[in-house]
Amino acid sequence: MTQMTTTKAGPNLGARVEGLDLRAMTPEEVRELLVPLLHEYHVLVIPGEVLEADELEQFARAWGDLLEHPASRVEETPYVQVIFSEGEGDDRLGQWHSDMTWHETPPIITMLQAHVLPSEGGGTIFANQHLAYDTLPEELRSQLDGAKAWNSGKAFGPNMPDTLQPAIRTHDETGRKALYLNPVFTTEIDGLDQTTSRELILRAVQHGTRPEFTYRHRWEIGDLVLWDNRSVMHYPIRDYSERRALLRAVVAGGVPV
């Protein structure tokens, strides 16, 4: 490792971390150097190293146990997926979401590395859900505090589960609260009729994705971006018509509270 440098990527979340040799980092170095940065900035951008699938898996395991995902997997391992698309209209997940909120123990961390990029477009926006919670109007906060919401994995197949999750999640390491509703997987607030439920989810998402809470990442080949699903939602922008391929690994979490 050369000397690590950290610079803010956006005003309210995100940091660019340089000077690392990801292949050589030990789990102890990851916990000492990167975990505190992730808790502070919620999104980390580590540029420059193109990792193969087995190398990405090895780096990801330094953060914890890995989850399998129903998306396309590489041949070498079930724990690394290929996120492949050709732009507009090819994927209903081109919306705000937190990964796998339908899972009983959703991933705490997602990491993506860019291998193939379009000549323009194809960025990803992240939104700080701690700030979203901290600035909730009192009337909306009172409706969501203590509420539970159903999240569905049926977008990935009929056998994927539906899971009840808190509408407001408490980060299990920092103790900070965050909005934990999204328009892709969250289907309804438990105990409310469908119309009231959808209106409440929409209001929460509109608040949680205000521009001042966001950071837009413009990808370059080799960028490894990792984020805390307990702290942020993200939005893959479908504004391109060329191939885009990224490798992904997700780190298992516990039951959200």
The other form holds:
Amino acid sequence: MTQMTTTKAGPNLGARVEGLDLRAMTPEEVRELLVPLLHEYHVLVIPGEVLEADELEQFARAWGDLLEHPASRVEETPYVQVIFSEGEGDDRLGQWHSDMTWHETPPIITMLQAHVLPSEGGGTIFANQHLAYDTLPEELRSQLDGAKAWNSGKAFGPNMPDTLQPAIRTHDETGRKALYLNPVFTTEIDGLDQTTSRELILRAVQHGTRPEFTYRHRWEIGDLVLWDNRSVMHYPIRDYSERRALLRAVVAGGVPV
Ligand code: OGA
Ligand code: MN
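Cool, the form predicted on its own is there; where's the form predicted together with N-oxalylglycine (OGA)?
Now the full complex is given, and it begins with the chain already shown.
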């Protein structure tokens, strides 16, 4: 393997990792070289050659078992999705979230590789939820510590589950705590009335998405960006009106605690 170099991508999260051949990486190399970087920086930006769906799947499998996703998938495999937008006529706006928090075992890692990009816009923002937890006002923290929140998958269909997740999640490998509430899937804090619950989620999310905690990625074709859903929320910026297509795979995790 060529020499790997790492540079910080933003002051509070993100690292750019260069010199890797993703087609050749083994699970051992991922564990030794990349997992420690992911735990330290939470988002890894790996520029490189565009991968076919089966190549992305193979690289993703070096990180663990993969999950299927109800969103659109490629024809070849149920484990690679296409994040596609025509831009034109698509008036959905982005929203902050951690992936699939409605799932009993949400993916710990999501990876995306850019294949087609608009000539401007279409970036992705990440927010460090460990930092959000560490700086949470005491009065909010005391209400959220130990609390559980309902997360709903109904946006993906009527038969998708509602799942109870911890409001504060402890990273199973680093032991660090993170805010684990998001405005897309989190519907209410268990045991609180609707109004109190909504206000608490809103205030927590407002704090967790402060610009100080964020890194904004401006995509180049071939960038593979992977992030730890236990540590960050992300926001797709829908500020473009041309085609955008990224391939995606998600790595399975355990039950959040
Ligand atoms: C995702 C996602 C962000 C983007 O794939 O889960 O939120 O910028 N994508 O496309
Ligand atoms: Mn997402």
